[in-house]
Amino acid sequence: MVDRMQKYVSLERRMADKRKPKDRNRDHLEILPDYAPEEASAQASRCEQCGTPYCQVFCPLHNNIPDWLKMTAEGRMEEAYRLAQATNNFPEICGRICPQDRLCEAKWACTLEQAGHGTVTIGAVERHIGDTAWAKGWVKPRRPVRLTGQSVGIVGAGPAGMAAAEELRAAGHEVHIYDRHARMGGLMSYGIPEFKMEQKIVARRSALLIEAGVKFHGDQVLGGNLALDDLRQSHEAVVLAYGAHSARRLDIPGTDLAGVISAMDYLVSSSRALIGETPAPEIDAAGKWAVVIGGGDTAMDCVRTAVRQGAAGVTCLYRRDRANMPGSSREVAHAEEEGAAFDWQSQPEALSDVPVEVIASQPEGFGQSGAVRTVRAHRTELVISETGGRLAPSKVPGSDFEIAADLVINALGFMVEDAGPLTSGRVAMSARGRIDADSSSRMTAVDGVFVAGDARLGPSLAVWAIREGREVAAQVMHFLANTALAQSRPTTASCPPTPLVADQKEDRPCD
């Protein structure tokens, strides 16, 4: 066969065209489409098949991308997929949203890249191995060989929840997903809009689940309706897997002011609507000046969707520049395009209820009982911080200025809600505010209680949840076949009697 890789001289680096702005912000729908067969072909045999293949190493999940590269070049894709398959629950979702120019094609990644010819188009293979498998019929619920007859509850429908429950299932265990929303995904159903990956991608995933047999309970909140106590009768394992969606808050005063909000419950709110759970947004950014505070990809979304909204204006404020902004710099081109502002090395020092116009004239009359009205922020220069590594944002003197604003979104982070309260004190919270476990076992101070994905990680990307997941439901599995060897060891206690022989001192054990 003639070698149809290592075709990066010949052709250029090349993703699916985009939409168009003006279109893409009429709807929520995807922007990118997918490959044709041919252009995945292309795209594929650009890869130098590396004899140390780094894009592999900084994958989360070690994804055999060299492989599966070449099998889609040669046209074997039902391979590909399973391959791909082989490491990751759900590919074609990680195509979608991973941000590849962090990870596998990013620039000490792709080799190359460092030579200039453009990293390979991972991410896009990735999506397109995904989607052909689906639509060729090729994925396939992963039924259990033989049932063990232990169970699993798993609290959290996230990536994490979703794909240790994939992996408990095919091993024979009756599992449970319990979790806070009607339906699975977490995150990926309710916090990742549809313009980046719609979702139908995210409920086929969920259909397979429940047609290999695991079990699904919607409107189920820990510390609520479900207690800890509960599951653990009856469970012989469960997985605390419910991720960080607690919002940071923001340390400066007017917080509390009407139209400031956090973003997952905006993010949620669009996405509810969306999918038809609610009739409308119940938080909305039509005809509203819109600011998002925060700069990684959690931020972008919101960016994004309220363009998609609406709104009268949108504009993102983030305290360092953007060649130090945490988010992905492709989501940032793609607000840029759709008509978002960014205000870079801001940062927000109050919020007002009174009109921006009328603070110009009276600069110390700022109100904070109303609806939020206005922003004022300060300019920032990036110092070498005390500590070192990444550089740090300080006030520039005399920089004071403000931004009409009639909604504010906080996209500063998220954190993973104290374990504490949730589980009537049985399980603890480690020093950095993530659920504290065995590093190695992933097992609480609570036998037979584990915790898996942003939950134990802090607040992660997907691919990490997924990993998490995976991992997880190996530990689990360890776990319970232990509990099954120890059970069905028969003790001293249960032999049958015998008489003792003459030079017996003591009962022998069972044989």
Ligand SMILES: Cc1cc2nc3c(=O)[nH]c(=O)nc-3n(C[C@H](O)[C@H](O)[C@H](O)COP(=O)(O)OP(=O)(O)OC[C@H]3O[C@@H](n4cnc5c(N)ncnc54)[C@H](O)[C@@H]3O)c2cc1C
Contents of the next structure:
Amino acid sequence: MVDRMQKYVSLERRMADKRKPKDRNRDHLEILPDYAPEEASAQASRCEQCGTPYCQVFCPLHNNIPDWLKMTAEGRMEEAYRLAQATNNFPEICGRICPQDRLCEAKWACTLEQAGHGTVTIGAVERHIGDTAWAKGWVKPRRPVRLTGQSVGIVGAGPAGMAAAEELRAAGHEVHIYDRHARMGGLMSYGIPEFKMEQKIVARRSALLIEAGVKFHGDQVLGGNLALDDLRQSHEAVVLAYGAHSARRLDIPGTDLAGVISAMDYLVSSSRALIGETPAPEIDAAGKWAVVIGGGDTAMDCVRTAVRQGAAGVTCLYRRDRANMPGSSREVAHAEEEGAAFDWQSQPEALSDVPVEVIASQPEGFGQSGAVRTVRAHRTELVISETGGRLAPSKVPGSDFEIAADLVINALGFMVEDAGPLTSGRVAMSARGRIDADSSSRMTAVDGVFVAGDARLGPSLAVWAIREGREVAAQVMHFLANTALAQSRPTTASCPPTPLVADQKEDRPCD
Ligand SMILES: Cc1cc2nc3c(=O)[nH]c(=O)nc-3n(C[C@H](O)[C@H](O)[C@H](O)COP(=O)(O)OP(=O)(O)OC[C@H]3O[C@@H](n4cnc5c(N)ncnc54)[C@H](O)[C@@H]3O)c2cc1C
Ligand code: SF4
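Given the form predicted on its own, state the structure of the form predicted together with the named molecule.
Whole complex next, starting from this chain.
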């Protein structure tokens, strides 16, 4: 038992020991173990307990971080879990996959980092709280106390859909989730690799929802075998939470060559094989020279998956430098430890089916049929952008170079799929390429049809999707309460005639 906080003065920041690269490169299992209880307690006790906790401000869920850190430091783990779970449906998931260095543990969010002590390991403690709760049997399905008789259909079983489902079910609604995949989790199951979060972590949350009474329908595709009008007829409200999965196009010659694939296809194929849905990955980097294009977390996931699949070599090409990349620096460090190469300030300009050693003797033969063999790129310098914002890459003249590649993975990011074709033109997109909805009520132009998660925000983070799920659930509950009120209110036709006497009129439910 730790008797006080602010131990940062004598205790250094410490994460649990990562598995060694040579061990972790052989499998897809998580690289970070949980803390032992005494380590979690000690690390939690480093918290300064600031009067204004900026960690809480910068956490999208506004988790009550200082209080659950104190409870953990004092060994009050069940209380810590109750508090963590009050604002976060999946604390052990966020503890694992949030990019804490950009959120609650950013240098602007933790006072200790600003004072040069190293941040509190907030994410690792949150994971420990969640994992302990599961191990001790404190995590229970949130079954409703009373049923409302109203039902909600949710399209998309990612973190937004799952969080919304849990809240709506706990409030007494019948909840059905529809998804194109066979299991719940969305990108947490089919995108985020197991070395960041093992599947069993998501699977036990999915099972908990089923235990609470949520009905899951896999292999249901909105715009395919699932129609919005049918959903709207079966449910009093519908939530569209289908994420952002359309790959941004790699706009250079040669993108149609065999072996040029999108990051989503690559990661889904790897996840499906690891889950056991397919006998082997449909796209396998084993023995290949893999080049990943992009500098975000998705690119890091592809790089690290290719290493584990046994690629002959893995290179990440990114057009800006390390300091200006969008991904988490923590993930880059993991990838480097695991043996991936980074070619910073390198921009691809063409892909070719001619092997790199032949191109030198045949510069005109940069063919674009068959399978990819070479990436041609150039070096960039970073210049101040005319439109402001981040430094812009500009080509360094005469800096062209080629590298060998027989698998090119486009990890340039994702967009929200156009809702028009998926909903027979009923739901529209905003000018920014997201599903258009009222910013407060989250309702689209179709009465009773709401939107949440990446489909509303554009590609974001799981923690934001959880927040979206919670917020849309509150809006749907409000809508359903009004619907119920309107339906229970007797109509003029069914009301007895109003006696034209003022004091009697007061008691009438019709008014
Ligand atoms: C490779 C990758 C790695 C990531 N890593 C991290 C990370 O480490 N940490 C982090 O916080 N965030 C990460 N993210 C982002 C995070 O996963 C997403 O922001 C989050 O999952 C969005 O949640 P969502 O519920 O809105 O959508 P999703 O998780 O995308 O779920 C949407 C669901 O809708 C289903 N669907 C789509 N279209 C249809 C349709 N037409 N009909 C029926 N179902 C449909 C999909 O199958 C999917 O299950 C990553 C994203 C990617 C792509
Ligand atoms: S949810 Fe994410 S940002 Fe919030 S405290 Fe947990 S790890 Fe930090």
